[in-house]
Structures are given as C-alpha cells and as structure tokens.
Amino acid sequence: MDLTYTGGDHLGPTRIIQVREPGIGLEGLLVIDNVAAGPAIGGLRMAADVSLAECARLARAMTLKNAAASLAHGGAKSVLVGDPKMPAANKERLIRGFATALRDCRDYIVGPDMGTDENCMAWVQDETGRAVGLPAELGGIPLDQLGATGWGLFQAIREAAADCELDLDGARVAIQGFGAVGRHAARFLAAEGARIVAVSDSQGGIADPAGLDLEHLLALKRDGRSVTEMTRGTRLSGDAIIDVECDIWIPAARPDVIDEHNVDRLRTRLLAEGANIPVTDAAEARLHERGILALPDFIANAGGVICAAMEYRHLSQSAAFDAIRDKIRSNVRTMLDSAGSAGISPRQAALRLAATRVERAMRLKRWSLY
C-alpha cells in the first residue's frame, strides 16, 4: 500500500489511521476529513490497489459533498485491500476484524462504496453499531438495490440538461461503469425517453448507436455477468467508451478516468459525475474552456449519502428520495447560477459553495482557528 501523502490544509484531514493485521492478511486506511458538522459519513472502499493519496481526496469529496447537501455530518473514506470479488468467508472476516479496529472511532459512520455492499454494512453494524446502507431487514434503506445515488445523478441531469439545450427525450447517453450507480441512472434516463447508447464494466463495453436492449444489460448484471455478452451491438475493448458519440457520458466506476490525456477524446455535451474523483481537475477545466458542462461529483452523486443520512435518523425511504431530488436539484441550479454570473467553472462554484459551509461550521467549534 502507497502511503505517500503530501495533502491537507485548514479543512483537513483531521485523523489518518492505518490498520495492519498480517495474521489475517487485513490492511486498510481511514481518513476523517473533518467532523466540523457532525460525525462524518463515507464509504468503505475494497480493492487491490489503493492508496493513502487516493482514500484522503476520497474524504475531502466527502466532506464537500455532505456540506453541500447541507446534513449535519463530515466526510471521511476508509479503504480496504483486497479483492472484493473474494470467497463471502474471507470477506467478511476482514470487514469485521476492520471494523472492530475502528470500534472506538467514534467519529465515523460507515456506508458502502466500491466492492462493499448492504451485507457488508451489517457485519460493520455487528461490530460497532454505527453503519448505514443496511439491509431493510435491520431496518436500513439499501441504497444501492434502491438506486439512490442513481436517483440523485439523474435528478442533477435533469436540472442541469436546460443549460446546455438538451432534452432528454431521445438524448444519447454513454455509461463508464455499468454497476450499482450506472445501472440505475440508465433506468431513470431511459424512463424519461433516452437512449443508452454504450455502456462498459471491467469486462469491457458494448455500443449501439441505435439503443441497447436495457431490459437485457440490467438482467446480464442481475445474473453476474458482463455487458460484453450482449449479442447485439458493437464490442469495445479498453476505454473506446471514451470515443462514443453522445449527449450524456456518465463516468460511473474508478477515480480519474479522464484525464488531461483522453479528455478532447470526449464527444459530449454533458458530462455527469457519478463516480467520486472520476476527472482530474486538468481535465474538468480543459471540459470547461471546450464548453462541455461537467456537473462535479460531489454535486451530482451525493444521493448515496442523503440516503445514508436520512436512514441514520430512522427517516422513510419515500422522505429520502423526496430529500434527494430536492437537495441535489437546489445544487445544481445554485452551482450553475452562480458560474455563469461569476465567469467561473461549475466546480468552483461548487467547491465555494461547500467550502463555505464547511468552515462557518468550524467557526462555532471550540478548536476553530478562525
């Protein structure tokens, strides 16, 4: 695991601490960005390769996005290493001996993310008593079967679609990352009329500039299986995804997938952010001079969190969606409004946005240095 860390400034982090358990094979970080609001929420990650640099830019989103939906919460990340795709057994015996070293971090509630899922957050919740996205069966709202971070990307979309004189009915839409946010934001776009013109998981893509059969991609997930097993559509290998013509890319899987490199490769209108960390800032601002609207991941995939939020607070899944679509199209329309009236990219905008909140919470904190 990389620990090379040169990061922080006044927000944070404001605790970084790693877990090693060589006799099980279980390491893994935590960051706390800043608790300033209240206990921060974010997810467990778990993959083969990570890094310290990786998970605090993780919890700084985090912490940008929770101040900017406005809920009483922080915002960390805590990385696991491992394949997420191995034996239940081994997985969870990790996620518990994880989370029985974070029992007194009290500080930090922990929610799914990338290789983790509702099971996982009940073994979390076995062992500490503080996780969200639980299953229903422990009184959770399972925000990833429900679709809420999807949900939310969608709702951003719509706000945002005007702005660049797009309808969505019969709008093109390419997806990097045909998994728990990918899937379900095609299913709310479709429902409004768009067409799903190319999707791709870790298998590789599948593109059609006619419509992909959705019915059919959504049921190669539910069995397990990849979209590259469509039998109708042209196969796309690498990152070709990055080439498809279209009106809506979503980047919905790894951090910084477009970068500096690939990004004139782009050939869209309007780029959503379903992923944390997905475009590098060079990138976005190279977006911006092209005049392609990227809505910014804390922005535009904050769903997930509201979700986890409301759940906390024992709230209807019905309250949590309402809550979603109201906080994220406010976002938006206040990102977008306050661009176009300072000359400025939608990211800063949003990051003065929640930045600001951030720190008129750290005001009314005993150990703020304002």
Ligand code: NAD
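Fair warning: this is a prediction, and the values are worked out from it, not measured in the lab. Residue numbers count along the first chain shown, from 1. Rigid core: the largest C-alpha set superposing within 1.5 Å between the two forms. What changes on going to the form predicted together with the ligand:
- Relative to the superposed rigid core, C105 undergoes a CA displacement of at least 2 Å between these two forms.
- Put the two forms on the same core and the Cα of P87 is off by 2 Å or more between these two forms.
- Comparing the forms between these two forms, the C-alpha position of A47 differs by 2 angstroms or more, with the core used for superposition.
Given the form predicted alone above, I would also like to look at the protein as it appears in the form predicted together with the ligand.
Partners and other molecules omitted; one chain follows.
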C-alpha cells in the first residue's frame, strides 16, 4: 500500500494507525483526523488500490461534514486492501481481524463505505461494539433503502431553489448515477412536481425533455437492470448526460466527473453534489464564475452520516429524517447567506463554517493550545 503522505495541518490528523497481519493477508489503515467534537465517525472502505493519502483526504472530508452538520462527532476513515467481491468467508476474516486490531481505538466509530455493507458492520459491532449502518435486527436504520442521503440532497435543493429563482414544480432534473443517492433524490424531487429529464448509470443514460417515467426507471433498478432499457427516450452514451439542458444537475456516481475540460458543457442553474468530490476545485470555481450555484458535497450529501449518528443514539427513523431536514436546510441557508455577504463561493463559505466549528470545539478541550 502506498504510504506516502505529506498533508496535515492544525486540525489533524490526530492519529494514523497501520494494521498488518501478513499471515492472513490483512493490510489496513485508520486515519483519525479530528476528535474535538466527539468520537469520530467515518466509513471503512475496501478496495485493491487504497492509499494513505486517499484515506487522510477522506478522513478530513468527514471532519468537515460532521462539523458542518453539528454532530457530536469528529472525522476519520479506514481502508482495507482487498477485492470487496472476494469470497464472503475471507472478507469476514479480514474485517473481523481489522476490527479486533482497532478494538481499543475508542474514539472511532466504523460506518459502511465503498466495498463494505451492513453485514460487514455487524461483524465490526460484534468485535468492538462500535459500528453504525447496522442491519435492522441490530438496531440499524437502513439508510440506503430509505434514501437518507437523497432526502438530504432534496432538502438542500429545496432551500437553495429560491436563490436561483427556481420553482421545483416543473423544474427539469438530470441525474448522473441512479443508485441509492440518485434514485431517492429523483423520487423526492418528482413528488414536488420536478420533471426527471435525464438519468444515467454505469451502462449509459436516457433522456426525454418531456420527462421520463420515474416508476418505470425505479422498477428497472429494482430488477437489477439498467436505465438504458427504458423503451421511451433518447439513449445517451458515455458522459453525454453532462450536455443535457436542465435546471438541476445532480452528480450521484463517481468522483471528479466534472473538471475544467467539461464544466462549460453544463447547461443548468443549480448543481447539487450527491457524490463525494464529483467536481474538481477548478471546475467549481468556473461554475461560480458562470453564476451556476453549486451545493458542496459535504453540506448537501450529509444525510447518510446524520442518519448514522442518530442510529448510534438509538433514535427512530423519523427522528433521523427530521434531523436531516433541519440540519441540512439550516446549513444551506447559513452557507448561502454568508457567501452572499462576503462575496465568496458557497464552498468557501461552507469550509469557513465547518472549520470554525472544529476550531471552536478544539478550544474547549483541556489539551487546547488556542
């Protein structure tokens, strides 16, 4: 695993732990970025190509996301080297081994991420007693099934709509990635009268300016099929969904899909970041220049981690959804108001908001140097 890392600043990381058990092929890392607000929550990612630099970057993103959402949790991330599709028994051995090695890291609560799911969290809970994103039988709230992140994204869009003179009733929406985040966002937006004019998944996309049949799209995904199997609409290949004229464009698939080379192809008024880091810094600056409002990932897609924090406190599903709505709407309002009054981009305003909260929490610690 690549252990090159040159980052780090006054916020963190506070601890970097490498775990190796060569006998069972276990190689993993935990980066605890900051715990001033409370024990850190962050996902466990399993992939063949994880690295320390990536883990540290994701851990910082969790610090900012949790602080922005005013959760009593710091940020962390852990990574395990391996193919997530390996035989279940091998995967269980690695995850249990990793969790056991981290048993004494009491300020880290493990959540699911790429390559891990609720079963993996049940193994971690069994070994350490500290995991979120658990199966319902262990008190978990099935956040992807219910659409916690899509619900939060919808709330962020609802709060920001007036700022770009947008009425959700009749608004045209294009969604790249029709998984847990994308399809629930579509559902909540359509219930407000929005028209889903284009969607895509890993096989390609489909578009219809008159509006796609959402029930048909959802049924296809339920059956494990692609949105490209829609009988009505125009097929889109590659990243052609970027060119679709719309009012709201939602990246809900991969990182860095919008960069300085393709950003000017977007024809939208609002871009709501469902995926993590879907837009490069340069492209986001360009959107700001063009007057397109971009709602930053760590504000707009915080629904999942807010839900996880509510689960950790044994709160109900409806309390979790209320918390997501209230926290995300209030954050979007604060971010847009301060961006407007300071003449800065929404991301710059959101970063200030989150970093100020982390620094304030740090000042309240006995070990504070501030």
